[in-house]
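Here we start with a single chain on its own, the form predicted on its own, put down as structure tokens.
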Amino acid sequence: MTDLAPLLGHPVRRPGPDDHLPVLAVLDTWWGGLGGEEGSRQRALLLPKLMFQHFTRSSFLVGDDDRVIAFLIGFLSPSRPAESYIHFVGVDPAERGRGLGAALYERFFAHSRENGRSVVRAITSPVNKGSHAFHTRMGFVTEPGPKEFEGLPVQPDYDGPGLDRLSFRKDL
């Protein structure tokens, strides 16, 4: 795959089915085991290899071939022609607070923009309390919901039954 502009010093690529596994395999050091065995199982099942095979140009991974660093997958919305969404993303714990999360939005938000779209959509698990702050400080705002957690306004059944999420929005 074709090497795009370094971030931060670090190079950058479109991840291909063969950074599936790899990737899956940062996801419980990286999140602390939130959630213990259930939140682990929820994060492979959010990140199935068709992610891997079909929305890799408008997702980045940032890394080697020896280390994934950060990665974003995100995709323009075939339906909503003025949306793209934001499905995934995650920075390694020892290079978290120097940018790298907020350079590989912009990227996002930049490829959005050339390819027509005003509006970016994005989710996290009401418990998710750093993940709510990254996203209000890159300008999203929670949507409002019918339910609220600690006072964030919640998306009941969002991604199943009993899996509740935060709905961010953000206007290009």
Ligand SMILES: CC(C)(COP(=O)(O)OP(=O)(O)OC[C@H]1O[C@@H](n2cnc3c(N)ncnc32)[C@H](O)[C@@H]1OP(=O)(O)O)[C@@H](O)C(=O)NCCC(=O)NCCS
Second form
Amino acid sequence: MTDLAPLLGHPVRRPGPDDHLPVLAVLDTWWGGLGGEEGSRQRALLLPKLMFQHFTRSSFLVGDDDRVIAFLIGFLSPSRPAESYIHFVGVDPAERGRGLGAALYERFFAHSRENGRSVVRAITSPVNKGSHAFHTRMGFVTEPGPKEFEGLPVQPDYDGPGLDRLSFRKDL
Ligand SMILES: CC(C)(COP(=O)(O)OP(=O)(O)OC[C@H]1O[C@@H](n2cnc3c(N)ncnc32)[C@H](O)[C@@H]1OP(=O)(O)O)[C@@H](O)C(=O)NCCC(=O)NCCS
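Could you switch over to the form predicted in complex with the named molecule, since the one displayed so far is the form predicted on its own?
Time for the whole complex; same chain goes first.
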């Protein structure tokens, strides 16, 4: 199914259940083993198959059947009618720095606006400096928190005991 306009010359489509394992297979390489074995386990658990079954209409996969080049898993909040949420994004290291991540975000912002959303949220791990830089560049504000990690405001225990997060917000 290729119903979407290409991004930087690459085909784009909605992900589906068959994309689950191919996406899981790239995570460790793409995240450069960030956080060691525990980081690897947490990332895999953040992308259960349900994301590829129930969140597909607001998500994007760049690539074809043979190669995943980039993906964005996001959704329109069912509980907060003004908000949408970017859950996970990744770009093949070989394709980074060319605007693909930004283009995927712009696609998601457009989808959010079309559906009446005025706020986009996302979170990331405090150790993921690249993610913080990228989100800041994309116009997200890092929300104030009661704790700091290397100068960044942190939400302690956000995702459970010991699982601190940076919380990003962008007004569309
Ligand atoms: C973060 C990520 C998605 C960015 O994708 P990308 O295609 O390289 O990003 P773009 O080329 O569209 O960059 C957009 C802007 O963000 C900046 N940016 C992106 N990654 C950056 C980094 N690691 N450090 C500093 N700035 C960065 C770019 O310089 C660019 O700014 P510019 O327009 O001023 O040049 C990609 O690096 C990635 O997959 N990282 C590993 C996974 C991850 O951490 N995901 C986010 C947390 S879930």
